[in-house]
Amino acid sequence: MQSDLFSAWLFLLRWIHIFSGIIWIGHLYFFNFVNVPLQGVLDKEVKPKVNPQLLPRALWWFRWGAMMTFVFGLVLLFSKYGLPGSEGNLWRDADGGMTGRAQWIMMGSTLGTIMWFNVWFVIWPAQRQIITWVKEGQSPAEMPALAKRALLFSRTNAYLSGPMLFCMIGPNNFGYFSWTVFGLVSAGAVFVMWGMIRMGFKVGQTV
């Protein structure tokens, strides 16, 4: 019974973690693939009407999706590998080192943590200030620099998301880990993301 309950607990944690991640990364891609190209063609008179209605809603789901993904990911990590009777042996291979599975998990967790930090401590504070200025009809001199900072870190998260997703999927499908493989995977994922960001400025302009 205890084993069944523990398995159900892990399943619940994994479901919430993945569902929250879909909300988070989905909005990350919305901002990078859809919203940034859209903002570039909106008239200045339209932005004060559209953005105060659109962005607060999208940013709410974006930042809380990131928080839920981060928190439940940590709980899942501890529950699966840190509790007595858990799969803690996966952290040590026959030679006493960290297993390939564990290395993929740790790399994915590290990238995800960096992305979560960027959302809550760079992107969201910058966007909150910008939205406040727009609602108040203000356009201070520091506004373009703040918008550029938010975009830079949003782009960074978009590029990091490719390697991060591979690292999260990797443990169940690709147990071998090396820095060469990780480098190749990261380079390929970043290249794909670069191509999709560029496509965002070209696609969807005709039905």
Contents of the next structure:
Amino acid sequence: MQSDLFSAWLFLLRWIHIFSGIIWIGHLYFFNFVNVPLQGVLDKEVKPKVNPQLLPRALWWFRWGAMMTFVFGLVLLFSKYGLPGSEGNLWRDADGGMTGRAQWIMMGSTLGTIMWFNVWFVIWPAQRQIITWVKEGQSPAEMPALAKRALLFSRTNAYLSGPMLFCMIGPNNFGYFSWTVFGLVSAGAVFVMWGMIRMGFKVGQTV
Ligand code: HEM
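In place of the form predicted alone, output the structure of the form predicted in complex with protoporphyrin IX containing FE (HEM).
After this comes the whole thing, all chains and molecules, with the earlier chain placed first.
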């Protein structure tokens, strides 16, 4: 039995984890559904005025939301599951195999960690460089390729977010891990994301 204090600790960790996850993924969706279509229609002269004000702010919440989610996710992982091989943890079932919930969360944590890595080591460095160039009024030849790279990784994260979230809620909602369920849900989530990215170019242009 877990003590009340330990349950409260897990509850608090989960709350912070999900709250920061909303900040992160909310901004990821803002970039993909709102900002990319907006940048396509903004006048060239307006961009150097708007973007150095808007993007650093949005990117601050985006990358620190990602960091908080990741750090609290890891604390949650070790608080709840212990270390593999330690006594009384959630990793092993009675037959010594990996539990279904551990399989879900390993899959979710792996996807989440790839997304966090993309934010901190690809998207943010590329955007920082682009914003610096825009601020200085430069547009070097490498700029379009760098913008394309940032967009590609941002899109990848948007596509990964659906399967990742499913794996996060898997431990508490599915007793067993199934590649079929994971594959079907992932395919559905990727299709929904594909539609929403396209919708972003069409909706909300008038009041
Ligand atoms: C970045 C790497 C991440 C790691 C290492 C991680 C780790 C974890 C862990 C260990 C749990 C507890 C699972 C359990 O109750 O058995 C969890 C739950 C959860 N996580 Fe993550 N997570 C990450 C990213 C995210 C992101 C980006 C979101 C988006 C909002 C998210 C949303 C959730 C949700 C909704 C739960 C379910 C809590 C519950 O059912 O009580 N996680 N995560």
